[in-house]
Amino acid sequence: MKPVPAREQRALIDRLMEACGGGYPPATRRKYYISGPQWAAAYQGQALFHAPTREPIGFEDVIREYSKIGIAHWSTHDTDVIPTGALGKEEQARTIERIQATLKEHGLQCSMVTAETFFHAVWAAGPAAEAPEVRQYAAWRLANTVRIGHELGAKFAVYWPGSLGYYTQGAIDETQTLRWYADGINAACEADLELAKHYQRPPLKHCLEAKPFEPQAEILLPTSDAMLAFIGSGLLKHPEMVGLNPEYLHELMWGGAPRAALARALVAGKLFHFDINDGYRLKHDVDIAIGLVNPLDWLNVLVLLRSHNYNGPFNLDYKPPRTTSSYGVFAVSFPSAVDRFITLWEMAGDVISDPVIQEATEALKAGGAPADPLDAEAVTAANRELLTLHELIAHRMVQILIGQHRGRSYSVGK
């Protein structure tokens, strides 16, 4: 092949991205509960050994392109359109008007705002570090956060408190910091209410994200089973107001099943919020989209979602790879993360429906009627053939997955 001049590659990526064929009208996008964050899309490729490979880009080029592309929620940190020196003040307000004007031109909600408490300096020692003017300072940018979100009119606060930690042994009272932080999640709550009051809607849904690894070297709530037990540790006034926002690559990183970490927190009653990408097991947040890794997994995510009625937001929490270009940002990365998504929750659709996989479940379910159910050797015999409906079920996964229970299979040659 020859080289490919620089005038012609989008040309070329345009051509190619219609030959991959697969992908879903806009109108069709729109239909799902699907947020855009601000920090995906105007992810640089930056990285702590790597250089931006993209140039910068703002909230109004952002929301047009999740407009053409079909995506009709956005997302946002505070900091993320508003530097952190102008918070609260005048240039905030007048911020906050132009996203409100953007996103009633272009046809989008706000879903979710949420609050940078891990990169700026002064957050060194976390959100609950023991000097009292930094857990002033933190109780005040949550509040400031949830105003941000009612004048967007979010319905979502995310909280994740990546710096929540220490990096070395001994240098903090962990019971403490937990309290500390308990104090500024109250501090929002306590704010929300009576901003819901001043604004008349309802008060946000705050959720806490959990991630194992990074900022610092130990993370007091690591996962999002330790979010759980944070929220009902009695240190929140208002738990009723809390929930969580996993991450499905946050609870792989550190070894787990994300869907058996979905499952808890439906469980509990706190699956209110989801973020949405692919990574691999023990390894860095290196935030994939969704489905490029794992997409029998993510499958089977989907699966359960749909199974008990999930109808929260699936939030495209991912970072375009630092070799996709700015063009291919909103030409390819995210049109084809959010068809994927689509794709795998349709697929979802047909797994729960599919009469093999209904009987094979069914006939788990009912047992082989022992001739004395107390026998433990009656038992076993009575279910020893029925458990290989275990591994059924699963070829037939995968089979819809790549679409082999329609009949598509492959030539083998001689």
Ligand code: GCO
Given for the second form:
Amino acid sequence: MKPVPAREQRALIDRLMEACGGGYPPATRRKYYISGPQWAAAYQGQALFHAPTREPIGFEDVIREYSKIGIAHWSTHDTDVIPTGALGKEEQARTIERIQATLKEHGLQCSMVTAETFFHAVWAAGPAAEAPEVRQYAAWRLANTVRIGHELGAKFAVYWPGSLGYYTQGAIDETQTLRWYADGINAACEADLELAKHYQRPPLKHCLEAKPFEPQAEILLPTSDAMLAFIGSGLLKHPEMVGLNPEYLHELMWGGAPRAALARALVAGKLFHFDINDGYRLKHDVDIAIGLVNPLDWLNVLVLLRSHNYNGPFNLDYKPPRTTSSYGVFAVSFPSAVDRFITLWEMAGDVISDPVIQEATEALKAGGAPADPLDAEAVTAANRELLTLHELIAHRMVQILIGQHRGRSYSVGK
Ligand code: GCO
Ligand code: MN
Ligand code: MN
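Next up, the form predicted in complex with the ligand in place of the form predicted on its own?
Let's see the whole complex now, leading with the same chain.
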């Protein structure tokens, strides 16, 4: 192939995206409770070892582009849109008005707001640091974010306490730090109850998000399970207002099964919000788009969520890779992520209604009726053949994933 001159490259991307097929129209995409984070689209590809590869981009452009794609909801950190020094000042009010107008113009809703408590130097020792002024500032930031949420019409507030921990051991008493962190969440909930009255809106749903590694070396609430324990610890004044925002990759990172982590949140009634992305076990937070690494596991996750009528947001918390251009972020990265999600969601419906899987599942639940249910050998023998269905179900799921259940074949029977 001849070199492709820079001016022809976008046309090539567009033509090959078209050739991929399988895209949903924006109207279809809008039917799903999918949210696009400000920070995901505005991510410039920078990291400790990486210079940025993309141009900066503001909320006006992000919201407009999400609207064109058919992403109907938008989420943001306070400092994604308002500089730290302007928070709570006149500039905040003016920015909120501009965001409201932009959302309205493009027909998007703000679904979630989140306080940045990890980037600025003020959080060097975390949001629940020893110095009372840091904690007072953290409580104010959380309450201010809740206020922003009400003003933008959000239903959810997310807290990612990634800086709640330490690099070097011994300086903090972890029990004290957790109590102080609870004070911050309590302040946010109390402020919310006041603000909800003032704005005549329901209070927000407050969602804790865990990540096992990064940015602290050791993290006090590293998993969704740790957070469930924290919510139930008695330290929260309004535990009923607080639930989880699990992130798919964050559960995978520590070696957990995301589907099982979600199941534990579901049985606790705490699966409020869900950050969707992909990546690898026991690696750093690579935040790859949904389904590019583990499509079969994702299909399984969505079967669980569909079976249990999860109706919260699916937040596209991934980072378009550094190799993707500013143009590619909206031409390829976001539409393809949304479409893989929708396809996997549809496939999850196929799994749930699949006659083979249904019959196999029913048979497994029916058991084999041993003559003596207290005889281990008889119980084992009664189930022996049925248990083969576990592997058969897994095979069927892969068939559904690759379309074989609809007759797609690879020289089968030829
Ligand atoms: C990550 C985290 C963040 C949080 C966000 C919400 O991958 O580092 O997911 O993106 O979701 O900061 O507070
Ligand atoms: Mn996240
Ligand atoms: Mn992540």
